[in-house]
Amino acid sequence: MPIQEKCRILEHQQIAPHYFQLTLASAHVSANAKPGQFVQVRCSEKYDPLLHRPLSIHRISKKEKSFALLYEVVGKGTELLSQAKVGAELDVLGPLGNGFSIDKNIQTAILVGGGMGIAPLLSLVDKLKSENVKTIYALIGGKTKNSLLCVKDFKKLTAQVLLATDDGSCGEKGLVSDTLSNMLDKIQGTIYACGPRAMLKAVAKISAKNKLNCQVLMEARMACGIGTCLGCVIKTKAGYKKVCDDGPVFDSKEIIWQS
């Protein structure tokens, strides 16, 4: 169940040139929440802009009683909430939507990230390990080499990690999806998937190619957050879904991928 509530600010870091790592304190959102979840962040106590900012929870920690946001600076509200200082507080809601399912049979996982699309699988990470998942693999793609981000963390958690950028300025030149679609010629498992939307479809083609589990996190402009304003609605099989609240985070199986 989401609440609404102040946090405080307990790190606030640049990690990157326009990205930032920010965590937060929060009995509720750390024991409640999982991967996949997000959280609505109203970025200023000014009224312009006046609507929260969704961003998904990139790490939980449930003994220091706080959570992770990774972001990326891109308009007015982010670069405000850039500007936040440690100890100062943010109203939040949350944890919202629903996130990642584990099958408890899962040997495994295949995590695909693109861009600000590994903000999310980094607490999946924590997570699948949690599960005793044997053998995890994440693969993350950008642009450039500036833009692959959290490498250091991931592999941390996991040896299995597997780069690409589009110039070829670090790991495999080319698209992150045309390096899922080689490995498993070798490796298969269950597919867990955030990015662009064209990433997420290319996902979801191999996915089905291969007779694979898929599950895609979406992505959508979002007012509410909660379901109310229907501003995020996606076309699947089983007719409109709100990305806010049916998902973000959907059976790839399930979306109609045309644009």
Ligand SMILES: Cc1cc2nc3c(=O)[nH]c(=O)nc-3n(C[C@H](O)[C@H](O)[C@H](O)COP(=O)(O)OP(=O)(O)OC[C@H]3O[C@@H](n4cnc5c(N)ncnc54)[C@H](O)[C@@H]3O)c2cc1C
The other form holds:
Amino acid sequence: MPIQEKCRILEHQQIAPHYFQLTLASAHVSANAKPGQFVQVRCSEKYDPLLHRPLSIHRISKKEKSFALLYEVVGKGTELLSQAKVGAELDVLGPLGNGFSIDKNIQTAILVGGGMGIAPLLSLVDKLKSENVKTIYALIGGKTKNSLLCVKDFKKLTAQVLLATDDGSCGEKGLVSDTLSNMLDKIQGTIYACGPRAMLKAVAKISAKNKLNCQVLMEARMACGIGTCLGCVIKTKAGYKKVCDDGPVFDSKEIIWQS
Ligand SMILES: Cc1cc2nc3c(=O)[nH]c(=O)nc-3n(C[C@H](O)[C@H](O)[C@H](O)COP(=O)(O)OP(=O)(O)OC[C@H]3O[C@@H](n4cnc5c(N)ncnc54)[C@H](O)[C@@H]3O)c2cc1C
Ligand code: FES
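Hand over the structure of the form predicted together with this ligand; the form predicted on its own is what we had up.
What follows is the whole complex; the chain from before opens it.
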């Protein structure tokens, strides 16, 4: 059940140009959040921008009663958020949405993250490990070496980390979906993906071709974040669905992929 609360900023650091990690105190979110869920954050006390911004839950610490967000500065809201100081409080609504599901019989999980899409995948690795999933692959893609985020963190949690960059500055040269396609010649598993829409579409196609289950975390512009404004709908085989409420995680087979 989501609640709206003031969360104190415990840590806030820039981890790369344009990218920030923010740790917030919340007994409620840390106790209740699932990987793949998100929170709506009010980025400043001002009325512009008025709306909260949706950000995925990046790490969850029940022990510390805190959770972390990882975000890229892309516009007014995230720019203002990047100026928030440790000790200040932010208005937060969450946890929201449905999160990734983990089937009891999963032996191998293959996580595919493109750019900022890796944000919800570290907490998913934590969860998969706690559920004793034997083998976890993390495939991380980005435009260049500098846009591959949290690689060290993934390597600490799982030995199977594969990297891909568009320009070949780190890992394989090419798209992370091609890395996935190549590895599926030898390895099968449940696929969890988050990243740009074009990447998700490619991953969904590859998963279908290989008859593998695939969950995708969809993003959409959001207003309310709780299923009332219908501002975030996407087309699925079962009609229009709300990303905030029915998602953001969907079975990739359900999505009607548009160009
Ligand atoms: C469920 C969910 C989880 C998300 N998790 C993260 C996360 O963990 N880290 C992160 O950095 N971002 C995440 N996002 C995206 C994030 O919400 C937006 O980047 C943010 O709202 C931008 O706010 P802004 O005021 O800075 O930019 P704005 O001024 O509102 O927009 C700046 C530019 O970004 C584009 N944009 C904004 N939001 C979206 C969107 N949802 N999809 C596509 N384009 C968009 C706008 O069209 C515009 O071109 C998530 C979005 C959703 C729906
Ligand atoms: S953002 Fe309002 S219904 Fe999804």
